[in-house]
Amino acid sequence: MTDTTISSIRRRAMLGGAVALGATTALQGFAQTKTMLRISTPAVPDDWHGKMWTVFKESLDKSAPGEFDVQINLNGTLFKQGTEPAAMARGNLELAASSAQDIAKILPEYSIYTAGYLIRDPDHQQKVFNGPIGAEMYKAVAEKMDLQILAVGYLGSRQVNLREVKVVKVPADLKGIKLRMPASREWLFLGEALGATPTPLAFGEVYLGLKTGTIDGQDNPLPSVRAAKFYEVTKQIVLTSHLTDGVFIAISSKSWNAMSPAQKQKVTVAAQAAVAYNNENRIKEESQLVEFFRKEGLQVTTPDVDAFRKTVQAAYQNSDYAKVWPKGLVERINAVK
């Protein structure tokens, strides 16, 4: 072998090297243009709102094919309940579903939608949230706390679940009860309004709280009690139906400003099939759980409600929230139809 071939061979060898080289670099520049989506939740794998985001993620596959990497954070693996809302406004967090008790922390004239008897079902929910009252809520949402809420989906209706049966008629059936709240304000006043002694703890501690007497009971809607299993540790439900929960998706604003407006689009698409998915579900599940719940064992009573509402609402009329309320907000709220 010449001189010269052995040259052309290295020349060869060095141009493989540097295509190869070239090749690799491109797609390691391609995987570094994906954005990141991180989402942090409290839900539990079983629980629809928890299953919802693998909706999201699989819309977005589907619709932007390796534009996003998208990263589910079940059980608060990732952020505690109630601080997602701050990491994504620091730039920490991409997506959450917040609860309108979040937003009312920053926000202090929306605790009204944390009034307990307010909003009165998942239909009224959607009706009140996809119009003019929700694009206010939204404006002021992005201006305050740079969060763009993308859709709301339905949580269910929120019930009173005991560890040991106790006859509960009136509000004042539930004086003493240790009900497990979310730590916030928002959170502890409701439990407060239905009589009880609200206790602040974390989600993912509720099963052992209840399991060890820590707390006397929890409330959430039905799907939820189910997907947590607490009807384990749980001798009662009481049908309060004392708020109609939603989660609110957002996304940071530094997110939603970063994308161009076709990725905006598929993002937010995304976001609406998640929820639309969650509340078919949630609804339908909701529907049978009485039946579940008394097979595995738990009485199910049913309160007077009027009691619980009006004693309810008229806490939080002569409450500091409700001077804070956008004038003739409640008004407009009761007036969808």
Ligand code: KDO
Contents of the next structure:
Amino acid sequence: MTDTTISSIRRRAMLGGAVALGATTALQGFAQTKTMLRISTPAVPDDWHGKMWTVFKESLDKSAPGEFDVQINLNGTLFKQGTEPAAMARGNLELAASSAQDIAKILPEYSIYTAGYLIRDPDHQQKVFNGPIGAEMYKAVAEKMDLQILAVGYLGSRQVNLREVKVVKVPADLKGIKLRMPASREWLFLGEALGATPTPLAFGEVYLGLKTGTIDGQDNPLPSVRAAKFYEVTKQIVLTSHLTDGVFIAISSKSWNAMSPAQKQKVTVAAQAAVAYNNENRIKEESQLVEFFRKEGLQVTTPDVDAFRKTVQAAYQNSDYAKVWPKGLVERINAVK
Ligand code: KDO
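Could you please show the structure of the form predicted in complex with this ligand, as a counterpart to the form predicted on its own just displayed?
Full assembly next; the chain just shown is listed first.
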């Protein structure tokens, strides 16, 4: 091989490298223009608040083609249930569906929304959180948690779901029942207020816990009992309707503040479309599921809901939680019609 051949090979190799480098830089440049929106949720793929993220993504793909890189992570695979707000604060996550219990950990005064038998139904929930009362909480969340709440989704009315059939009329009938609750103080208190022995466990471990008997029951809204297939490993649903539950679609302030006003508007519209999809389907399905569970062989029973309401409300009113609730807020929430 002559010197000229070698140097021409070298030149070609260098040129190739330069072309490859140019291509990478161009690709990186392209990728950098996209705003990454990583989503983490414990929701299972077949649940409405899992599927709603596809609606969110599709809305943005349509309104802002090529501007956002929306990455949906279901089943708690990216971050463990309840750790999402901390991940967002660290800048490792952009979006999540946070619970009132997650918020109460940082803002104890808003543990008011973890209380059983306070929010009456999905309509009341939307009116409370989309009005001035919600705005006050969203402001505090933005200031203290560096999160912007974009919308609230209806998770459903939580019901007690038992592994074995039991006569349950009043809270005392749940004495000694190991009732799985999500792993936080606020959730455990709800289980205790219901009269049970609360046992902390992440959502993803509930099916196995029910199957093997490490827990006697769990509480969740009917659509989640269906989507996570808890009905396969339980025999009874007690319609306590003890918590009108919701999820707050939240985005990290870091990500939010880096967006243009037009992008903020598109992200908000996408979140609202996702929540509208979730709420519509979930409310409809919730009203049809008793029939489905009965066909699956479960006993669906109605307890003395007033007895549950009185016991649970008294437990909250007499708790340390209530001591820090904003003055007059219970009355203001009750007055929202
Ligand atoms: C649950 O763990 O029981 C719960 O219903 C709590 C909610 O706040 C929410 O995290 C939900 O799980 C998940 O989204 C799974 O449906």
